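Let's start with one chain on its own, the form predicted on its own, as structure tokens.
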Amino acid sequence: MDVVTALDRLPKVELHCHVEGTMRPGTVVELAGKNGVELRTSDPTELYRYSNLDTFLEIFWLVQSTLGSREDWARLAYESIVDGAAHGLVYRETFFTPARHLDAGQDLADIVAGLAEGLAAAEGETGVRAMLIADIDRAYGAAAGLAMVKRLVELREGASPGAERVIGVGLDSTELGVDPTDFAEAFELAGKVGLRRTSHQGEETPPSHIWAGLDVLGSERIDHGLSSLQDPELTRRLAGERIPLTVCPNSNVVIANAVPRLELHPYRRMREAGLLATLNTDDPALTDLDLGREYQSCMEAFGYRWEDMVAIALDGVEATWLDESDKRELRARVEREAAKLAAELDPPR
């Protein structure tokens, strides 16, 4: 077995993947036609070219806009997990960002129920386990973010269908010109009711935004965190407290244009500094990517060995919000299957 195939089959966790960014191009076209969304082309992949995060978001929002009903969300979630499972995904904590749909009149209850239905169907078919993180869209402001969290609390307290799948809240969308501390009230409420917290910080912003994510928002993970190495004190804290960073190297090249080439990405330096930096795809359908290729391309770009990639996969398990029993079980599975794959490698590792 060659190492590319082995990496594709290696059991992997993903903690930074936006479900809307996994939508198949064919599904984009079908849902656009169904819901009256005009596309400039019959092949949406022609639109998938980005000069920075904000130009990417224009396309992301277009893809999002094709989701018009509970059934659409269910289809999206189902296909997302089926596609991930084909490349070694075994567990995912996946983002969804409903602000635009809520603003257009959709009910969060229907969105959550649809996503949960799709995830359950995919779990039954693939064995992959998946949970949800409700992301606040920075572009809609603090009031909308707080309203979303309040509604989510209502759904959880009322045992609304699928609400148990939502285990945390996050913060995404445009970073530039937005103060993360504006969302402190929403994050405080989320923490009070037992929701886990993470936030996109440091992709296009300085270390001060990562500090704010930790100390003001109470984030237990940081999504991206590229600028963390610019602040030695921050690096020491992240490493010392084992605060996970959900890094998306290929996305940082293709979407944010944060670095010109993958081999120039700081990922290897992040891990050498002791950071719990995991590997993730971010928006794989919008970047022609999958989790197996994320691992394979990073192995090549950073000069890693098979053992390094297994260690990264195991760090992904550590960074999850699973309970300790489930973590032990998943870690054992990764170690067991990694050993079998290593024995089949040519030459064996």
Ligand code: HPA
Given for the second form:
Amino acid sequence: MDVVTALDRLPKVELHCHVEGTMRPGTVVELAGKNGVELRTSDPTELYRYSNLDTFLEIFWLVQSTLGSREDWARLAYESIVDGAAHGLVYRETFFTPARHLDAGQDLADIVAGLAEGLAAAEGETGVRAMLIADIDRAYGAAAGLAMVKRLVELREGASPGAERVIGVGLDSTELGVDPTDFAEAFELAGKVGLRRTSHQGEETPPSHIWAGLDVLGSERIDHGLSSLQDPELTRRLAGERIPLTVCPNSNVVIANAVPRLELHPYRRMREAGLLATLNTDDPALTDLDLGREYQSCMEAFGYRWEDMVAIALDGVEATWLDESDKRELRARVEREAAKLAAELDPPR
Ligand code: HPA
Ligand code: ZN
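Having gone through the form predicted on its own, I am curious about the other one (the form predicted together with this ligand); can you provide its structure?
Full complex below, order starting with the chain above.
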């Protein structure tokens, strides 16, 4: 077996993946037709043109706007997991960002129920487990973020269908010109009711935003964290406390245009500095990517060996919000299957 195939089959977890960013191009076209959303073109190579995070987000928002009902969310979640399973995904904590749908009058209860229904159907078929992280969209401001968390708390207290799948909250969308501390109240409420917390920081912003994510918002993980190494004290803190970074090297090149080429991405240096830097795809269907190719391209770009890639997959397990016994079980599965794959590798390792 060649290493490309082996990496595709290696059991992998994913902690930084936006469910809307996994929508198949064919589904975008179908849902747009169904819900009356006009697309410039149905050709994804034409449609998905962007040069930085903010121009990418315009496309992301267009794709999001095709989701009009509970059944659309269910289809999206289902296809997302089926597609991940084809490339070795075994567990995912998936973001969804409902700000514009809530603003347009959809109910969070329907969105959560739809997503949970789709995930459950895909779990039954593929064995891949998936949970949800409700992201606040920075572009909609602090009041909308707090309102979303309050509604989420209501759904949990009322045992609304699917609410138990939402294990945490996050913060995404545009970073530039937004003060992360604006969202302190929403994050505080989330923490108080036992929701886990993460936030996109440092993709286009300096280490000060990562500090704010940790100390003001109480984030247990940082999504991207690309600028971490610019601050030695921050690096020591992140490494010392094993605070996971959910890094998306290909996305940082293709979407944020923050690094000109994968070879120049600090990922390897981040790991060498002791950071718990996991590998993730961010928005795979919008960037023509999958988790297998994320691993393969990084192995090649950073000169990693098979063993390094297995260690990265295992760090992914450590960085999950699974409980300790589930983590232990998943870790054992990755180790067992990695050993089997290694025995079949040609040339042998
Ligand atoms: N950054 C911020 N917001 C996002 C991203 C991202 O990479 N992808 C989808 N929403
Ligand atoms: Zn992201």
